[in-house]
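Only one chain is included here, represented as structure tokens and corresponding to the form predicted on its own.
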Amino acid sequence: MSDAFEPGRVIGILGGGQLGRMLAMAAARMGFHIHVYEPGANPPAGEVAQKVFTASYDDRDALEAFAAGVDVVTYEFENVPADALDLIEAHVPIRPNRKALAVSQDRLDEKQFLNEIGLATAPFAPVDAGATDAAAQLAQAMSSVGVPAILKTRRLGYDGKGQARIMDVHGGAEALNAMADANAILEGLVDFDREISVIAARGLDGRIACFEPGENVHTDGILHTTRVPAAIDRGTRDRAFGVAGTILAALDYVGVLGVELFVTGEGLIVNEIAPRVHNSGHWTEAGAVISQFEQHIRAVAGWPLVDPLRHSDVEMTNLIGDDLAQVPAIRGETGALLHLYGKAEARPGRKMGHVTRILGPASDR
């Protein structure tokens, strides 16, 4: 491909957490150099990057220097300030594009976008928790959406943060207080059989490649395990691929996208999308011929995508907080791929690493 980068070119990553670290490791294997931009000191990705810019996202000089030294910029999290992106994009391409970021930064915009392209979501309604009539807005939203429901901040929040569950019509006041006056969205609870996710990629040439769907189990709002293959039939799998492809094409996307889906008796419902490599795709390191991280680097560097064939049945388990105590035992397991993130301090709810266990040769559901 004429647009493909040769080894030796430089890829910039916004964000220095574990996803940036794993992207940098994949890029290094392919012969690329990585520059990381991260406000926090000593980020996990910094250990495997050629250069780290430690500066805030409002530091124009640092952003200029970062953009001047790279050939393309990607990111490991959605919430990069728009002003920083404006400055960077004046110098260098950003992949995935700004539309993907804008849609995913706001839960209301995301739900509306998904509905506009014909995809089903949970019922929803906006609520301005800081407005003088917030209680009335929430009451109207509960009337249209129904209860139980979840009130979520429209921006920020992950791994269960920024959310308050409303179990009945009397739970609105407490939920509003939890929003701290933020713009919010009320989402109806979905009665689902299981949650699955599809890790999908789209290249510069428009080709789409989807990894096998994984089945997710959460604990306290944080992903605990992803098992592949998911307990779904081929028709559901193919429809999940179609949902991911529809989103990628509508966004003119380049890179890897994570799509979380609820499997229900009425069909697939999109829970949320993530315009980046995704926690539920970590299994690809051990279970497929290519990882999600290499596929993402291939896409943003203009390389052709690889058919992401799965060669093994696997289960990925996150190691969170004190789960690090399991590491000595895991080190002795046959068929267990351990990946630690290099974080200095284990805290409750903090992802410290993951382990992917090979369950056997790839089975076909």
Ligand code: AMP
Contents of the next structure:
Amino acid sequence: MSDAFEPGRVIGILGGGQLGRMLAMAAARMGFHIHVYEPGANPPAGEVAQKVFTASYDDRDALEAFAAGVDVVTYEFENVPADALDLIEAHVPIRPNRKALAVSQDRLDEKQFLNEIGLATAPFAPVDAGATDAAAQLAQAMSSVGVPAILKTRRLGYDGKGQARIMDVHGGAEALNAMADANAILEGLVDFDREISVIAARGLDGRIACFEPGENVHTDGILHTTRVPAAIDRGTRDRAFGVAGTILAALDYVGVLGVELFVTGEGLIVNEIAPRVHNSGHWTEAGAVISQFEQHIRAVAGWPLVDPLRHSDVEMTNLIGDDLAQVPAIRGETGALLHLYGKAEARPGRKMGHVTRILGPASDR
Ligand code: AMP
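Same protein, the form predicted together with the ligand this time rather than the form predicted on its own?
Everything in the complex follows now, all chains and molecules, and the chain you saw is the first one.
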């Protein structure tokens, strides 16, 4: 019997932000129904879902009701508490699986996992910022990792939040304060030529398919633009595919995974992995034959993956906070595909939408 879902089946999504919304739109196109579980009111994904459960991740009744009404559960962010996942998994499969979530929830576990499977990361050392000997732990970490370095909270950091740079040996105390007693990790600062990411997918049948790497520029720790193709040679591109494939296979992964990489003179270094669709893959909806969202839904629904060929050179730019003021001008631009998330309030640092500009037909690197 085929494991592939027929249209009409119901996919549950944990998290109702813009990623959930774009997953829901792709799923609808494939004939599936979407139920969203999101603690916050009026989630962007709610507008395109059949059902929205507005409840916290410790509301057992709501979680039970959600799980009972869906055929599979996926997620748009990695910080879902383990108890909620236990409860859901008693009813339906979770794809990508729990191991993928566990390793990416904690920066220390993630780096250890990557090193165990033979992949390079920045040098790192754990620092418990809440311990009485935190200063001594940090001094020890700085001597093993070196400075400059970045102190990051192990959990719940995103878009550069929960991070403090240490530029010299005197910068430790201030960085430690910024960690608010959290468990942290000190990472050596990587001297990279560029940042790229690979959006990769693995199907239920184990087949792996990678979108071409995008080149990312971050501003204040938040992704600003992704340009495809990245200015890398074929060897680097193929090695980046190899890194993504190694991670997917090691996790027995089903779905789309984002892998952020530093390109350095000494080779590729993995910055972090995201067990979900990724902001740096938004270009795929405009520049490739299939979007990362549809590829992900295909994987979790047991459909075969599509060869994710790129047909155009593109640049995706995030519209963050006040960038929304650019929308009237972008609307009139030729070759600019605008995507807005339907969020009511534009706060600083909040992702409100993105625009992907078609630069021309796919050039070869
Ligand atoms: P992260 O939230 O860990 O992805 O960090 C956000 C951004 O900060 C990255 O995309 C890099 O631009 C920069 N960054 C983070 N960690 C390092 C590192 N160890 N070395 C150099 N740059 C880093």
